[in-house]
Structures are given as structure tokens and as C-alpha cells.
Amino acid sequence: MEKLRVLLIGAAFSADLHSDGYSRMLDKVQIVGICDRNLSRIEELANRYGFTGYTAYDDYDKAIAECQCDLVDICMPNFLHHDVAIKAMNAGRDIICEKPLATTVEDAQDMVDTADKLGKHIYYAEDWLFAPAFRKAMEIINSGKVGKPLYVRARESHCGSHSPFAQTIKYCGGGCMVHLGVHPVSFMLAMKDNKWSELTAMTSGGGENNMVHQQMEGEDWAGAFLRFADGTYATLEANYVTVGGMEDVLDIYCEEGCVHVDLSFSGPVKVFSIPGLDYTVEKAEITTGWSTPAVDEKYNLGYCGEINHFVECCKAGVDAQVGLRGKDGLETLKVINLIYKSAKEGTHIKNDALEA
């Protein structure tokens, strides 16, 4: 079986998440190139996941021009997504792009338009849609055994981004809503086929108005209320004021039941350590005392499933499922920007584009 040839652009945090997925399917893929300004980081990533036979690049223009690949996986800071994507698609490649699709709606629209014009696929990396626990929740919902969903509450939160680019809006597109809230927003839009009808939002405002992170231009707390075309309501939240590790929580209240998922902290292993463990869960500040270490964290957060899905779709030359296409990433960014508009202006926004 011919392997799909993948070029990784970036070798840091996001690339590590994606590489774990590739490492589990080396019978289907070949990492033919890895690009990062820091060549030692490339070597560390490749050694960690057993990648061999690749070419290392320190310039993404050179990598895109020279690397013979089928798929370009963009694991770069948000503000570079657009530039890398446009160049990769113009070079004839399909792409995977991490969230958010871009820092502005205009750039995201240009990416989607370019893909349409060139006949290329954008695979939008929304890991929540492949988290096994969330997929189980949706399986239960779709079975009809808890009745029609009436209200959904979803949030992602932790103590703050590790990335220096996340401190400045021009480099990242916003604050916690565009970094963390992007997951619940994408999940709900996928659940409801992008058919939202109205929204109202608040944020901490950014800078000196933030609760904790006054040095950050973007907000460190954001919440949005949405209503969808079928009458379902949702509360979507993101914040950088949560200590103790990352929280990914989904609650679905239905006519004849409810479903609760705690993605980050539910696990079968409990440990007490006086000196502290090397690692427990993402963003945990301390590991001493009692803790619940994550078991196969990247798999359970959905990264492995999404990468496998993208590889299979790229090999078949087809779009990804709803929620994981370029146009879904664009719609997510549009909604997040309207959340910011609602919060800034104190307005209630209706979706005039929704078909009657």
C-alpha cells in the first residue's frame, strides 16, 4: 500500500500532538519533511516518535517548494496559518491547519476561497470532534435514548497559554475565546450543522481589565450564549483563570435524560506522591499529593483520531466530516468574532444569513 507523504511545518507543541497520531499509523504515512527554524527541535521530535528518512528544513518557503509530499500539516503560530496554507495549496498540496484557521475572518475566507479555486482540501484540526468520550456522548444523543437536546454547556479552561504569541492579538486573533473557546464553539457548530440563530456574549476585556493576565492584550475570560435554528440553547465558556490543570467539560441536557463528560480529569489512575510526579495532566501547576495522571492523553483528547481521519480523507481525495473542513473553521472564526463584537458593543446578534 502506497503511503501518504506528509510535510510537517513546525516542530513544537502542536507538531508534537499531531506526531503522536502519525506515529501510530506509520504503515499508512511517511513523514518526508519536517520544518522548523530550530533544527535541534526537529531532531528531538523525530527521535521521540521514530520518524526516519525525512528531510529537515529551517525555512517553510524552501520546504514547500522542494519537499515531495501529498499533505502539508501546518503546526505554526496562528498568524502564520494563512501564509503557509496559501503557499502550500498553490504548490498543489492539501493541508491540515490547526485551530483557529487564521487570525482574521478575511484571511480564513481567503484560505477557503483558494482551496475551492484550486480544488484542494483544508482539513481543520478540531480535536474535540474525535475525543472518544465526546464521540460516545454524541452516539448516545443520536440513539434517541435521552431525547432531544435542549441545552448544552461546554467549556475549555486552564491557567494561561504557554505561547509568547498568545499575548498579542495581532499574532493570535484574540484571547482565551479564540484559543480555548474555539473548541466548544466548533463542537456546537458541528453538532448543529453551523445553523446558529442568535448570540450574546461578555468577556473580561483584555489588558488591565483582565482578572489575572493584565499583560495579555486579549481577554482571560469569555462566555457566550447561543441559540440554534432547532431551538437548542448553549452556554460556551473559555478562561485562563483555572488552576489545577486543563478542564474540558461538556454537559448536554435533553428531554428524557442528560449526558455529562469531564474529558480531562476522569481517569482510572490515582496517585499520591510526596516529591511529585513528572507529569499528570496538561497545565497542572503541581503534581504533589493526590493526582489523577492522564492515561494516553493525546488519544483521549482526540488528536490521534483526527489525524487518522485526515490521512484517510486525503488518501481518498475527499472532504473531512462536518466540523473538520476548512469552511467549518471559517464559520467558527466568524462566530468567535461576533462573540467579540457582542461583548465589546453590548449587543445581541442575530444570524441574518440563516435560511428560513
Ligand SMILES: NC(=O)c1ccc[n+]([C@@H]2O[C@H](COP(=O)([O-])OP(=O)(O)OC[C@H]3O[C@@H](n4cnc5c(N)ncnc54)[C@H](O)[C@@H]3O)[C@@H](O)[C@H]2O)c1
Second form
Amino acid sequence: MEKLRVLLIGAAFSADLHSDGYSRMLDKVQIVGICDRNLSRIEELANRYGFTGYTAYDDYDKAIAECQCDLVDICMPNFLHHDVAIKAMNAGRDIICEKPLATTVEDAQDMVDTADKLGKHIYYAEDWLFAPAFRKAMEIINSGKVGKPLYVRARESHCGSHSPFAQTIKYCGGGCMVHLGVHPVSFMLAMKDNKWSELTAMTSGGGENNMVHQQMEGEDWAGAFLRFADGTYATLEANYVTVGGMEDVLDIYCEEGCVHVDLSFSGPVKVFSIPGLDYTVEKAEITTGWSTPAVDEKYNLGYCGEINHFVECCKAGVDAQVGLRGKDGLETLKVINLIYKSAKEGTHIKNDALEA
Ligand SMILES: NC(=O)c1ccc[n+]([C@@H]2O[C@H](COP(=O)([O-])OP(=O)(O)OC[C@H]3O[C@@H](n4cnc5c(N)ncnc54)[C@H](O)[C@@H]3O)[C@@H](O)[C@H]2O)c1
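Now show me the form predicted in complex with this ligand; what you just gave was the form predicted alone.
So here's everything in the complex, that chain up top.
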């Protein structure tokens, strides 16, 4: 069977998350190219995951023009997603694009329109939809054994982004809502087939108004209330004021039961260490004392399942499941921009597109 040829663009944090997924399916995938202007990162990444026989590029225009591949995986700063995506699709490739789809709705719309025009697929990398514990929660909801969902509360939070590009709105599109809130927003939209009916929101405002990250242009706290066409309510939250490691939490209250998932702190391993461990969970500042070290963290956060799904879809020439298509990334970005609009203007927003 022919292997799917992948060109990875970006060799930093998210490329590592994706590479873990590829490394588990090297019978189906060949990493034929890796591009990053920092060449040492390429070598480190390839060595970490055992990739061989790839070409290293330090320029993405050259990589897209020269690398013979089927799928371009975009693990670049947010403001470059659009440029890389348009060039890759024009070169005849399907793409995986990290979240958010772009920094502006206009760019995201252009990506989706270009994919439609050229008959290419955009695989939108929303890992929450492949986290095994979240999938189990949805399986239980879909079984009907806890009744109809009435209210969902979901959040992602940690102490702040490591990326220098995350400090400036021009480069990233916003603050913690676009970086972290993108996951609960996408999850909820996928659960309800994008049929939201109204929303209202508040944020810390960014810059000197922030609680902790005053040097950052975007907000360090954001919360949104949404209502969906079937009457379900949701509270979706993101913040950069969480110490102690990344929190991914989902609570679903239903007519005849409830489901609670704590993705990042519910592991089976408990450790007490006086000198501290090498690593416990993503973004934990210290590792001394009691901890719950993550077991196969990238798998349990959904990255491996997501990459496996995209490889299978790309090989079959089909779209991804609901929530992981380019148009879902676009709808998520539209909702996040409306969350920002509501917070800035103090307005309650109705979804005219749904009523039309
Ligand atoms: N799904 C998730 O949980 C998750 C987690 C982290 C990051 N991300 C997303 O992944 C994307 C990348 O973020 P990151 O944290 O991996 O890294 P990053 O934003 O720090 O940079 C990625 C890499 O791109 C390279 N680069 C930048 N400009 C370049 C250029 N013009 N040409 C060639 N290389 C260039 C840099 O050298 C760096 O190695 C972002 O869109 C981010 O939102 C997603």
C-alpha cells in the first residue's frame, strides 16, 4: 500500500504533538519534508520521532514548490496559516491546519473558499474531538442513558503561551479565548452541528487591563455564555491565570444524569517527589511534592487520534468528521470574533444566519 507523503511546515511545539501521531503510523505515512527557518529544530524533531529520508527546508515557499507530497501539515504561527495554506492548496495539496484557522475571519473564509474552488481538503486540527475521555463522554451522551444535555460548562486554561507570536494580536488574532477557548468553542459547536442561537461575553480586555499578563495585547481571561438552537446552554471559558498546569475540563448536565471529565489531572499515577520529576503535565511550573504525571499525554489530549483520522481521510480523499473540517474552523473563528465583539461592546448577539 502506498504511504501518504507528508510535508511538515513548522518544527516546534505543535509539530511535536503531530509528530507523535505520525510516529505511531509509519506503516501508512512517510514524512518526506520538514520546514522551519530554525534548521536545528528540524533535526531535533526528526531524531525524537525516528523520521528518516526527509528533506529539510528553511523556506516554506521552496518547500511547497519542491517537495513531492500529498498533505501539507501547517504547524506555523497563526498569522502564517493563511499564506501557507493558500500556497499549498494551489500547489495541489490537501492541508492540515492548526488552530485557529487564521487570525481573521476574512482570511479563514478565503482558505475555505479556495479549498472549495480547487477541490482540496482542509483538515482543521481540533484535538479535543479526539481526546479519548471526551469521546467516551459523548458516547455516553449519545447512548441516551443520561438524558438530553441541558447545560455544558467547558474550559481550557493555563499560565500563558510560550510562543512570542502569542503576545501581539496582529500575529495571533487575540488572547486566551482564541488560543485556548478555541477548543471548548469548537467542541460545543461540533456537538450542536454549529447551530448556536445567541451569545454574550466578557473578557479582561488585554494589555494593562489584564490580571497577570499586562505585556500581552490580548486578554488573559475570557468567558462566554451561549445558547443553542435546541435550547442547550453553555458556559465556555479560557484563561491564562491558572497556575499548576493546564486544565481541560468538561461538565455536561443532562435531564437524567451528568458527565464530568477532567482531562489533565485525572491520571491513575500519583507521585510524591522531594527533588521533583523531569516532567508531570503540560505547563506545570514545578514538579516537586505530590503530582499526577500524565500517562501518554499527547494520546490522551487527542493529538494522535486526530492525526490518524486526518491521514485516513486524506488517503480516502474525503472530508474530516464534523468539527474537524475547514468550515468548522471558520465557524469557530466567527464565534470567537463575536465573543470579542460582545465583550467589547457589552452587547448580546443573536445568530442571524440561524434565523434566516
Ligand atoms: N492544538 C494545540 O493544542 C496547540 C498547541 C500549541 C500550538 N498550537 C498551534 O500551533 C501553531 C504553531 O505554534 P507553536 O507553538 O508550535 O510554535 P510557534 O508559533 O512558536 O512557531 C512555530 C515554528 O515556526 C517557525 N517559523 C516561524 N516563522 C517562520 C517562517 N516564516 N518560515 C519558516 N519557519 C517559520 C519557527 O521557527 C517555529 O519553530 C499555532 O497556530 C498554535 O496556535 C496548537
